[in-house]
Every structure is written in structure tokens, then in C-alpha cells.
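Okay, so here's just one chain, in C-alpha cells, the form predicted on its own.
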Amino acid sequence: MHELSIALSIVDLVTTEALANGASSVSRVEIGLGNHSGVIREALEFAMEEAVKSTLLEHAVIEYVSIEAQSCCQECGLNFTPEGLYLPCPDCGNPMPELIHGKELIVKSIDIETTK
């Protein structure tokens, strides 16, 4: 479950940017999530339960939005949003169209709190 290993990723770089910045804790992160990314939605949320306990992360909101996939083809330009991941261009039909968004999986952004 390479989840748990994204996860603690995710954990270790808010936890550095919220103590640059601070905090005493983290009340809310976005975590942007391509649905061609690789990384199963579920399997992610059940490991940041885990990963988040005992740190600044530890009651914090977390909150996931779906990276819709977008591809562009070389040939023709078309931008279109592929209904798979390996499918050629509708319009002019190259079979290797550049899938642009859809990838990713970003720590969006971070509300901390912190005490004054």
C-alpha cells in the first residue's frame, strides 16, 4: 500500500511549511487528487487517519479535490477530456494524445492556526 508512504509524505511536507510559518496546528489541507494518478482515494484517506496522529495534522480538515484528466493532441491541438487512458484523439485520431492534467497529486493549500 504505497498510500501510507504518500501519506507520510504529505504529512512531513505540511508539517515543514506550517512550522515555517508558526503554527501551532494545522486546522485544514487540500490535497488536489488526479483521477489518473495511481493513488486510490479510499487507500489514501484510510492512511492519512493514521499519518496525521500525534502531529500538528492531527484534527485538521482534510479535504480532497478531484483533478479531472485533460489531454491535448500534438497533431491536431485539440484539448478533450479523455474517457480513458490510453485512447487516441477523437478528432484526428494520433494514438498518443498528451495527457496534461489528471496526473497529479498536490498538497493545494494549508489553513494553520497559531498562537499569538
Contents of the next structure:
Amino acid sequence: MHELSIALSIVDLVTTEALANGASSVSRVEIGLGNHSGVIREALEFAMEEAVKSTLLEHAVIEYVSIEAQSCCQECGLNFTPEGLYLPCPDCGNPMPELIHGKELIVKSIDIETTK
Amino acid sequence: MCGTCGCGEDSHIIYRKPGAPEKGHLHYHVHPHEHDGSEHEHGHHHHHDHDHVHSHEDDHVHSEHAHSHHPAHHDHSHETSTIRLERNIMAKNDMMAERNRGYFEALNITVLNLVSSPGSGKTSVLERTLKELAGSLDAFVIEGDQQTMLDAERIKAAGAPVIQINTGNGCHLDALMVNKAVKQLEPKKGSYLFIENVGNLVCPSLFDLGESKRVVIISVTEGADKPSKYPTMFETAQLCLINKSDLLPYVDFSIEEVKEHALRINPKLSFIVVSARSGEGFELWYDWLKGLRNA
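So that was the form predicted on its own. Now I'd like the form predicted together with its partner chain, please.
Up next: the whole complex, starting with the chain shown before.
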């Protein structure tokens, strides 16, 4: 349900950047979604369909890039791909390895159209 | 666009103090008809069901230019360029939350964001807290619900200045709503501000409001495995109140089990077992609250 406000934030962010660069429209938006970002891709896709209407993004292709979780253990320094959230370090058993990737919710890039 | 239902309205969010007249939707959006391809928010399907003050500052002739953006597709040459952004989508909320936080810090206001499923007893915990601490601390309350003034009325009766945010269909409070509500509520220097979030264990976890601490409330009538099922909320909280302890003899709920689930997600989480009904455990909760001042 919070995906709609996130979709609107995306439209807002992209519109601001596009206008600042003199765009007449946006043809592509690349969104990076961490596996553990708390956002469901299908729900975001659905929300985006509505959110882009009557904006510069209306005809843009929206690409979703998923970002794999990556953890780092502060105790033993092991970098690993966690099999689930909140699991201890597989090497030394430290209960709280740090999740360094997987929470991302970012606009990676956009393609804008400018009229000459 | 409205952030709750996606319609053309600027906002369906209502801010109201108990006793204040219902103002309905304040339509403070001005239609920017400069046709530069931006900010086109036409197609107004105004589906509200109470009185509202319309102040549209122009004639509604939307149909004539409903599709007039994306101009000049045929006559001019286009150039496509890629801009790398790598920008955090939550940045706007996070920035507003930091603004709130700075304001609260400057006024030495301690802010608690209370989150839980519907029915865990957030309002009851607050009511008892406000009544029992009435002499020893200044408290202000922001109530978040989709609809009704019911919680705000209860809080007002408990003796604290309160403002109700009705999010319409929205499932969480965000930092901008809190920013607007605080301007109307005007919490005093050195006070405690309790923000009762919309009852929902999922969405509010993503939205920083600028709080000092986040308190998650779970009641013994819920499953002890809830922290594992809804981890984000327990991960981002600093304190977990386990409420309705007076019902423990009647339910199959293990305090140890819920702690085990929650600590697996957040080893730094503290717990206090309370009953808003009997008052059990509230001294510990008050000590924790007062301890935030000395931290």
C-alpha cells in the first residue's frame, strides 16, 4: 500500500531532474530495488502505472533492476550473500552481520528527450 | 497528485484538533497552466463526501489541453540523453524527517513514534501514560488514523493537547504530515511528543518521522512469532512494549518466545511488559521515558 507514495516520490524526483535538464519528456527510468527494500515490485509497478499519468514520465519505459542482498561481518570480515534476513554470520556465528546491500530504493538513471 | 489514492487532488489528508470545525478538504492547489509539460494535474474526479472549501483559481477547461503535453513530436528533432542519478527514492521523506528532528532537538522535545498492528493498545497505553504523568511532564500528541476523531477525543479527555491526522486511505504517517501537524500543535519547549502512527505493522516502518525513538507495541493476544513475520518494524524500533499482560493467564502467549523472535532481528531491542488496563509495568515504561532525558 505504501508503494503508491513511493511511486509518487519517484515521479517527483524524476520530474525535478528532467526539468532541470531541459527535458520535454522522459523516455526511460531505471529503478534499483533491493531484495530487502520493503517494497514489492509488482505493487510498485501497479502504482507506477497510475502515478506517471499526465506527467513527463507518462510514456516512459520503467525498468526495474533488483539488487541482491550482500552482508559483511564486522567481527571476522567475511563478505557473503545472506540466505535470509537476520541470520548469523555463517563463518564466525556473529548474530548481527551488517547488510551492506539489499535495502536500496533508488532511481539509478533516466533517459530524457530534449527538443532542439 | 494525491498520495493516497492517486487522484488529481493535492491531498486528502485532514489535520484537525478536537472541537475544531470540520473544514473538509482544503484545496490549496493552484493549477499551474504554463504548459511547459510539467505539473499537469488535470482530470479532477473529486470524490469526497463532505463539505469542502474549493478555491480553484482558474476556469476548469481541462478537456482542451488534456493531452497537449509532449508537444512538438513531429516538427522538431529530438535528442535523447541518459542522466545517471543513483538517487534515494526515500530521500525527500528522510530529508523532511531530519528537518523535523532538528526542530525537535532545538526545542529539546523528545519524540516517540508509536507503531503497532491495529488493536494492540497504542491509544490505551497513551491514555494511561498521559493521565498518570500529567503532573510530571508536558505531553503533546499527534494521532494518526485513516478516519475519525475518536482517538483524538480520547487523548483530549486524558488531558493532552492533540491533533488528529486523518490520512484518508493512507497506511502510514510520513515526515511531511508530521511537519504540518506540528506547526498547528505547537508543542512546548522541553515537552514529550507522542506520535501514534496508523495501526499497521508494515508500511510505517519505512517512513522516518524525525522521532527520537521508535516504540513498537505488541499485545499478548497476537502471535509470538509476529516479529519474525513483520521484521522491519521490530528491526527499526528501540523499545518493544508487550501489552495486555493482564490477559496472559487466558492466552497461549510466551513472553520468552516473542523476545527470542524479536532479538534475532534486533539484538539491541529493549522490552517492557505492561498492561494498559491494570497498570502493570508502567513504572518501568515511565522510567524509560524519563531516562531519555538523561541520555
